[in-house]
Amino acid sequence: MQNKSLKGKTALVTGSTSGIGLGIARALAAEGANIVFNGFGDAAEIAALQAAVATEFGAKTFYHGADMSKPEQIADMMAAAAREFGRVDILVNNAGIQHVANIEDFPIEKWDAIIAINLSSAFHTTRLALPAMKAANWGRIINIASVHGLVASTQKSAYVAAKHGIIGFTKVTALETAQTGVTCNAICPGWVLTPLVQKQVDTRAATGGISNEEAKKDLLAEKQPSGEFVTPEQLGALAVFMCSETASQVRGVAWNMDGGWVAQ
């Protein structure tokens, strides 16, 4: 039987009912980790997702529907995960939303929601996870940032601000845990065909009167030299590496997987 490097560990992945979060949750489950799912969706579909991951990988799974814009719900989720599995060993802060508009037209409530979910939620999960990680002298915190944590694009002021912030927060967390067995790093994906990005593709297709496939090609051509989407599976493999002992001295990095976007 294949040695499962994360057997006995518990991973909490926010925003893990679809897209990047689900890809990372599946990769960690394949390595033997228990999985705490979080995210919005139909209750029956989420239950089926839990059952599928449990069956495929032999993992124990748990779900908490915390709204990641609400600190009290985040605290309840972290406490529930600890009751279920003892502690959170691996924390993946992935939950995110997007809104596109010029700064002068950007709705205040959208700005506040993006900062809350894309940035502040990581502070709340991290502050609650760190005591048990430090006590065990082992932990992995992985913040899913974006290439937009490294470079900017127009009409995405809140998202870019939040993702730059998450990289700064990653570095501080890494420094504060530098002499412990806890590490903190950020992953910065380029275009990944998540439901969030698919909405942008759909809008581009409708606005331009072009097919969905043409809209995808146009989107990639603007930013991503490889002309291909990054996949959730590729990001999951990188997350597994960051959880390994080999990566124990990888601390405070912002690791872009972006088809060459930031190299330009």
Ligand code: NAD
Contents of the next structure:
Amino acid sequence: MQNKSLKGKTALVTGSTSGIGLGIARALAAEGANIVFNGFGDAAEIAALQAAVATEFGAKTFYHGADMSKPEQIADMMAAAAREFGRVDILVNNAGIQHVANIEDFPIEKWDAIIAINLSSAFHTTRLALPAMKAANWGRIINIASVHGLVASTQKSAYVAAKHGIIGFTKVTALETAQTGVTCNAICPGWVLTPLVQKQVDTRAATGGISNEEAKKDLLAEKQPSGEFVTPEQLGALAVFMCSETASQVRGVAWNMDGGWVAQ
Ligand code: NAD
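Taking the form predicted on its own as the starting point, write out the structure of the form predicted together with ligand NAD.
Whole complex next, starting from this chain.
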């Protein structure tokens, strides 16, 4: 208990009701941080996730259901988090969606939603979190980008544009805070088997007339040389490192954890 490195800190993780965000929230809670959860889902299931984190790690938790495509709801969430815990010390911009289609067929409303949720929401949370972080001279901002912030794939125009954008935004945030105790970095995962990717596995299985397991293998074989998924727990451990004092000079990086995807 006494060795928990983030005791007394508060972490707000957007999109933490599922997948990578939940993995990161759990890893930060295990280090003693209070957690502000955000994301969609069944109210009873979200309450159960909060209760599990509180019981397992002794963490204080709070939930706000802000839609990350809506700046006024984001502002309300940031104000509620500050009211609840005094300040947000660690901000993890993780909420994200995907849509797969060729550019000429890409629905305009999907483009707008992906840019709003995967990119603009990080501007809104960051602009609202920075004053208190700067005043405290301590803060950690971690943007969950993707290998698609570093390289492209077909049919993911909005996603690739948003993820390249968030890496640029990460660098500007890191430069504007360079002489403070606030750091900002991006994490770029390869394939992680979350609901977001399971949808792509399902489509591949259906269109190829293959099993779910074969579809997973094909998906990995195409891009991820290790042939294995990255896990939310591994990404959580990287986030904990970025929050540590050892990482205080890690600034403005886009750190891929991708089974070798970007090395090719
Ligand atoms: P997921 O679908 O499991 O989780 C997404 C989370 O975001 C959920 O909690 C969902 O409720 C929330 N969310 C979606 N739209 C929202 C909105 N408008 N407002 C608030 N919350 C919203 O997906 P995941 O795979 O865990 O993805 C998390 C992040 O990781 C995303 O930014 C994604 O682009 C990125 N990422 C995922 C992978 C992967 O392989 N799964 C790889 C690289 C990057």
